[in-house]
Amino acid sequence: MCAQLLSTQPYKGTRDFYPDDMRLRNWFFGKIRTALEVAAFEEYNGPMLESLEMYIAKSGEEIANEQTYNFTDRGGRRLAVRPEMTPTVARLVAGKIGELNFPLKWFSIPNLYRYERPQRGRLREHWQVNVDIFGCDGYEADMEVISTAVMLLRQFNADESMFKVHINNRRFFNDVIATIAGTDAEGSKRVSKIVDKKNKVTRDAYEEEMQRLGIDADKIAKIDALYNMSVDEAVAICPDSQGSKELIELFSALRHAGLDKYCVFDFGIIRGLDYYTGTVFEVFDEAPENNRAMFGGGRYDNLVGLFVKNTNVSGVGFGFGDVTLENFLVTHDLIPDIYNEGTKVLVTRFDDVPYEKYISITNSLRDAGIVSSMYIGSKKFGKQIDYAVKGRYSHVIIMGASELETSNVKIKNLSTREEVTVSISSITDYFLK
């Protein structure tokens, strides 16, 4: 015996998921690849260890060694536990980019492990939806993009009392930082690792870090009014910028889809990682208990381009994880009562009935489609039904021997408590009635 018991807790910031948790899991993920194959995606998958070197090459060494669970295997390769699927995408596509059909849509719904500090809404094992287009350099992919977007939310029936998608272009945040402030490309990169911590740092803090920058409060104070312009307003500062046509042209297909009731432009959205070239974007929960990004997305157009030389495959995709879908389905009480089983049966047991009987009537019932079980636990007939009732089953099956001698059972209902009697032939026949 061991001396000390183990935990029965599991590791930090992962979770257990017992039945019920399943059951929720598997109804807002089943909802979403419906919606998602309805519109045409289809589902790809890679493996849970990728090499250490792709998350380097794309995010850096100081990042991908502390944000991933890596280790060096037996033949010295240096491999992480995949902390997201962006680069794994990007690889498959490189793989094959001969044989594929472009544009492609594809999604998946892979866990994923990053070592960071828990916290709501993130945690160090999640489940996240990807949803991606390859290969159309256009808006085109960007509105399809972010409508896919929308349309999952609206599945849960979520409105846009709900939610918003706040939106912005990295090509027109640069240019228009260039003109602002005056600074090169360089410059303006590091003017938006500032801007995308804004919310979560002190103005001063703020101030002091741009001012660090040579962008004086005049300066500031012009991006300062960014931040509250409409989308014609802010692309009347540059006019000619690339990322200006194409903020111009998403805009007016939102409009004509009317989607944009969902959208808002929003010059402080950057997203983080440098790989974004374009249109960016993140879906805001508007409650104010649960008021921050669920999640976010946007083109990245050079990924494929670390794995085959030459090659330019334009990308464009958002990805949400379990946790925030969760925390948003249930602040705004969009789950219904998935757990209410509907038709599910269970055949009680007698001693003075053969097993094989009870076995005949279970089987029927699987074959018919009908979600049913026979009883294998302690025979007094009262722990049965306290079984059903605690299991969520709908019927029992009751056949002793004085009904297996007149080839009848009674099928009791156990949310109305009425009880019929029916041949043992006609068992199936009732149920799919």
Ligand code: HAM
Given for the second form:
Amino acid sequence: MCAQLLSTQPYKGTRDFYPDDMRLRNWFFGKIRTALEVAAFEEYNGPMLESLEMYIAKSGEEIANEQTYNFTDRGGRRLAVRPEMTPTVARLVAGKIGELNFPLKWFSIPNLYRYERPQRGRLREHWQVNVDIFGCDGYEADMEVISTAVMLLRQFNADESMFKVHINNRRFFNDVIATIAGTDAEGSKRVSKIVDKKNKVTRDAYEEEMQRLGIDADKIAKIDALYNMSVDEAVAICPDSQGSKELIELFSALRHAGLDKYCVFDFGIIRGLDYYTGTVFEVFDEAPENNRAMFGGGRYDNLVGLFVKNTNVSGVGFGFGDVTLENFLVTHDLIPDIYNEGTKVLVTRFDDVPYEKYISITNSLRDAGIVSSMYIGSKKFGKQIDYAVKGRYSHVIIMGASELETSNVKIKNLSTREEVTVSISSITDYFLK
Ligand code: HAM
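So that was the form predicted alone. Now I'd like the form predicted together with ligand HAM, please.
Entire complex below, previous chain first.
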């Protein structure tokens, strides 16, 4: 009896990255990494496994209880595969709080796991660019973070017709809901959970949930009006709220920097994660088929305090994933030809030329930094050329016994089909010129 064959499929909601997929991911993360370094952000990283209680403490019920992959290790420790990076970075900051040079500007590109229903824009494993600033309480850090988010999308030539940053403020939200509905802090939090889920449930279910908290039709209508207000109209409802002041400062800074065309006030932005305290924002793709948020982030004042006593280092930042970014780049046709870049040389081989001759040519090309390989498969010439074309080589070097006799090679450009003869000693110069 035959043993059953194993599946070639990756685990549900995860992806294999074949070389072409990897090239794409390296291309966009490479651009992002360079842009962040130019903006003086420094890269950090941490382990994939963290203690489960870190997420229970602050990430919020959905992530901690429903979405973490968790297990107990052989020593009885309850661990989670990280579903997000923010608790990890808060732990790192807290761990060296006395030595670090605040305000910190840090970034990381970890892979994260969440047990979600796989769908367009949401998988069980994704890579997430995390950009965070620690130790700056003022609106300047919120502004820096949002302008960095815009700058990253601009790296791909995206413009304001393709995406929008939707901005709200948790302090403002709580104060407005308290003003309209007379709720206490706990009541406002419950309302925020309903608003957060608004687009995932029917209108009837939304109203029912509100009414269950004692919010009648009149108050629901007042909350509805907020979803369509400009920031100036909205802050007029609660002008003395600290959140209103923060929104005014932030929007005015965005206007002065010419970034307001990318940004809208959106009272419906809550963010599912519990730790946000002030500014919250999400970046949405304007293409209707990409309806999941591309970036999410905000200000969190109390996360570092989970790890060290009597310390208050605030953070503000965002995460954005490779899945939604790739959908965005494909939909808006923002991916150039990344597969046929630059010089890549295949040194072909013939039986009547000693093997070492080819090795020596290949080595001198590599020493000069020219991407090159000696053909190592079957020696039929036609096969070698097919291999070069399929492997996206730009040139082949041809050296049979007659070329070797005159110390020459032929170099064939595979796209123009041009062929030149050059001496062995000037091959690298030919490619470097
Ligand atoms: P988040 O909203 O949970 O925030 O995730 C941020 C972004 O990561 C999303 O907008 C999306 O692009 C991507 N993402 C999240 N879950 C998935 C998934 N299952 N599949 C594909 N992409 C996904 C956070 O994680 C916060 N910790 C971000 C943050 C950093 N806040 C402050 N600093």
